[in-house]
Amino acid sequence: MPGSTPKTSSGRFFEDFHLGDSIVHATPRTVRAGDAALYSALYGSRFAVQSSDAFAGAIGYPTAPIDDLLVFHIVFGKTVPDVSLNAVANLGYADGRFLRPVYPGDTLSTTSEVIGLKQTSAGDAGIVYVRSIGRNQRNEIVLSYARWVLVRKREPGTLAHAEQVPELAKAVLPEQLGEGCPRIELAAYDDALAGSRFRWGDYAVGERIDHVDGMTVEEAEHQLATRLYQNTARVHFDAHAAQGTRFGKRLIYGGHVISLARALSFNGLGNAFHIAAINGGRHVAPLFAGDTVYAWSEVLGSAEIPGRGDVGALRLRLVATKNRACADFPLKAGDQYDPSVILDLDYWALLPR
């Protein structure tokens, strides 16, 4: 009716992002078991910790933790709607870190600070930086991580209020990780429960590890999985309006690829049972349904953390492929990424010592 208040939001675009903007994000959401039990469907992850209360709480746990990405995804889900709703891409991650375990019945909310802007050269959208927040129902911080996303601007040409490209650090320090994981009793850490007789001490820097094992993306699981995150970006639901755009369909949520890769890496990491740290991250292409995602890692880095002696890090480096397998360890030719990868991602790991 005429002179009524519109009550729908069509999201933020890059004019509407401001250095310093403080974005406290809807819905708060609690973490039930059924939620890890479907994460659980739709990858097939085996970390022994995650799958089971006994085997969690022989070590250390009070119950099994929730899966870090599947906090991640949900921390991240929050921020779409004020974020990435009219994204064009999202574009990569930075110093990311898993700062307390969180178990099925917690909570989590997101906020989020935008820490910087940046205009494209060709003046129809712009890079956004934010800092979010992921924090339990006691206020504790549980995550905390950086990405930048290019947004579409509502009137291309239009100038950015400020700009302003942030410092992020390159890799989480070693004496910065561990908070999220309690002290491990290594007596009770059973390594054929685990799947993996292969410890911290087994791996050495600039090992490559193929992990064999492929997965085919199905259209139904890709939006069932970002539905599960409350993540609402149109470009993984609205196939109609998809039409449009360059691809002409659907995209898979990259977070989606991430936990496809994290899952087909426990062939040769099954003792890696921590995601402590996000050191960065960048999704190289699309990955549609019906493609086949494989993975494959290289060890780029291993390091103690101080004060423990139950658990050691490795700096992981996650390689994903679309349609083909990894025994080559495809990665790049020259300064491009070879036409398979679809994810390269850079994070440390806890495993038992």
Contents of the next structure:
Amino acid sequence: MPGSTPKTSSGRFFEDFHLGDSIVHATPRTVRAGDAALYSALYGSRFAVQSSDAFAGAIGYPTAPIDDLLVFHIVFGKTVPDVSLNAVANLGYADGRFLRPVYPGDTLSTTSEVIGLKQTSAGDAGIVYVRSIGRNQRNEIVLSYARWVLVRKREPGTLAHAEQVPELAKAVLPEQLGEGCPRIELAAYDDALAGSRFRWGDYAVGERIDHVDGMTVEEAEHQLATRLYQNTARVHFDAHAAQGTRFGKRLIYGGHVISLARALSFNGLGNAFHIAAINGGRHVAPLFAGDTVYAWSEVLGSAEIPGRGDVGALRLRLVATKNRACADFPLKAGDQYDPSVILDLDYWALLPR
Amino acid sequence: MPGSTPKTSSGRFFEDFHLGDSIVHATPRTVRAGDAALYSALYGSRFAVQSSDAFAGAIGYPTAPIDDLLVFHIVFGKTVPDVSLNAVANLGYADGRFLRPVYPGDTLSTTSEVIGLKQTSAGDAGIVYVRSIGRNQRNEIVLSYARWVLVRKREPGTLAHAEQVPELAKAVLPEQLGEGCPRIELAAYDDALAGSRFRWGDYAVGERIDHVDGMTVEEAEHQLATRLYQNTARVHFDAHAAQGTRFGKRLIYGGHVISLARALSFNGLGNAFHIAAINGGRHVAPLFAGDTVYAWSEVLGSAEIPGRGDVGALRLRLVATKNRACADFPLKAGDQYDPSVILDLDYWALLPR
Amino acid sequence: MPGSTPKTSSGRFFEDFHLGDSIVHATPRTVRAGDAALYSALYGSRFAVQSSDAFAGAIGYPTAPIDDLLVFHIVFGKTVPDVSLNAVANLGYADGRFLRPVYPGDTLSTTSEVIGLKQTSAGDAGIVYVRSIGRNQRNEIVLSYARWVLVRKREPGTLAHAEQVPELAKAVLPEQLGEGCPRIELAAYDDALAGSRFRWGDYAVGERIDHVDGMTVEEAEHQLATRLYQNTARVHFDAHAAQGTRFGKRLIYGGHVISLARALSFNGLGNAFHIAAINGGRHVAPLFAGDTVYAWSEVLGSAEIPGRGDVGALRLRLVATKNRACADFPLKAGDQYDPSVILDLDYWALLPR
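For comparison with the form predicted on its own, would you give the structure of this protein in the form predicted in complex with a further copy of the same chain?
So here's everything in the complex, that chain up top.
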């Protein structure tokens, strides 16, 4: 009967997830040049490949691709109403791979599969593991990643249907990298225009790089960003309701921090133009409007990519802090993170050789 | 003689309007994909038709159309310097009809006709009724609406040239709906991608829907929006001058509230993809930066559109509040609006059948 | 050896500049319709030529050109990491000429030549004069301007390699104007759509125009703008570090003030659609978030452009103030600027004849 069914979704609770569930997420999204402009205004990224059709065209792209993290945020945003509307915490990422460039005009949509479930000992929540897949309008996979998140139960004490913790690779292997990057015309790669004379071979494992600059975040900025990604997590938008939470204010979307840190990392990693994979990541502490973000990187690994003489891969730890410059590379004291640290991300970037 | 005429416009006063006056408003505006991206970042709207070229294309649009309210704001914004620069209050809208889709690349311009004048008993101001018409670059009408606004007199006590109060329909008729929506290929309309399994027939007259989420507004956000629409009403932009007003701060453009409430209404009305008509609307109370907007809807009517088996129309009341969630549908106590209510809008939306 | 070279740039100090040095600045930038949309949202500019493809097309442009000042900011932004990262103050501009229209899709890059050096008497800093050239993807010059800036020495007391102060024209000559503007089809120029009935010949030298409106600036707005231009000057972004400076807060990019004042100047100069040249400019005092910007203009000169019967040039002084309306044209008391004045800009604009 018309009108008999409640029309509003309040999101899935832990009991609503079943192993093997396949979820089609709403709202396909055409990514256009306007989104790229906004992304630029939000983070000030300066990587030449994503900034210039002429530069990208010279080295072998048909046109400047959409920033990898903008792709990530849009693919991720779609999962929020179905996966994490009742989340207590976003616990981690693994095995994220950028498999195909995205260009202005492409339409992104996302599906997720439930690959793991585990209830907490307290019995009022459980960890949901999903693999999310972003596809373009030709149904080609552009991004695949695993994520796990702590989700409330509708009724505390309910048992999980089944439990299983998936095995996830600690890092994407070098031979799995590079699909998201066309073959680069090295002779046309102009270091002066790119803003860095350091190629893949100039970085050493163990090297640490302070990215120097800081960026203060305003409420309007992270709200604009998070809405651009059609991410509806209410903790980012509702200051009225936030008054009743333990923080008392809006939380900034963790992906906003990743994009800020990545943009800051240009100063020191100007040729690391493509994020090929995300090995893992942790939002160590929350960021709030008014805080200033700084970042530093450590080279965790360096690898050739089989069959690719044009680009090499660096495995990078990207650490972001708040309200503390990174000249001395703050990270941990013993097992504990330094109180300034907000992000600890492990990813593979590609650089020209 | 050069230099002898003051170059600055201070806007029309009540005495400057005459019945039948036709006004060509300045600054035609090409609406591009970048405007759509900004609109998305400002409100986080998730209707699939406006978000995805692929989704829109599958159901019969040439490409994703520009959001109806973005069209409204741009057409409206042009009227401000000529109609409401000296307005005391924006009193109402009626008979608003979206008559043709607008696509990226279209150029919008606006003309208005003065259709009514009535001075106030106090004699220091008068109500100006205009019908404003938005056209595209082919001179096709895309939007037509009536609006009335209280405008100051240049000299209190001056008599109006003539008085006339126009008769305006209480609601647009069902047979007048649908021109702004091409025939929809129902078989291609994907509920999962659209984010709602509720079609036109699933809603009942009298049904009320709480849209749950809240959105806090920042000064930077409403200023960006209002400038995007080239709306020059100074009450939205000048905090220095606002110190001397009764509110003491900047007022947020009422259209910003409409767009926020419409975006929030996706949760519960995900398939109401097109605004076909605005029957009437009232900005009940002002919104200020820092306030959080919530919304709920009531189904006022349901109608078939003659000759259209693809879409049906719902007449919806969209109520927005500030700093108060809408689980109990706040509206009025007796004749008085609840103090939280800021918007009471009556419109027709189309949904697939 | 890999890892042996510090990867982070800390910018050039005074000693690092040599007369005749040629600098290729990083990050070519494709300017797209999305950038134009953001520019519109940031300033609310209403000049019809830049706003409407239809209007621009009718008078002889292939499509609406990118706003001249957006071109300026993007070309300028690229110079910051190489020229002014260690600047104490931005001292002035001269001989700025817009030589070719920029359209959506064009890619801008910048080179600079060091044309002058002069150390200060204190010996801890020096003035660096550069001529910066912006080019499109066809290597055509779109903008050329001289700028001088006070830069810290790495080691106080170091002598300059050579000193030379360039001679810079006080004003661009009328015969040098107009290259950035195609021949205009005057018959198609519609004053009503343009928003002003005043053509070039209606302005008199000495005439002063109050632009009436005020615009309050938010932190999020100037940060979005300055990042859009990929301008990395840290004084605009880092509130944490700013606590230790004499202002104690972030400074707003001077170019943001120019764009705000230019947009406000539409009210009074609606047909001054093209900035042909910047004769000189001074940022008299800093602007901070929360301040409200007002503006007024004085007609300093009026000139025919040889061979051009379609457009004429007005030399304009554009003065911006903060937190003070401009009805009485505040400028100087004796030698001192009025404390409200923040910008004193001298430029040539073109208007239809």
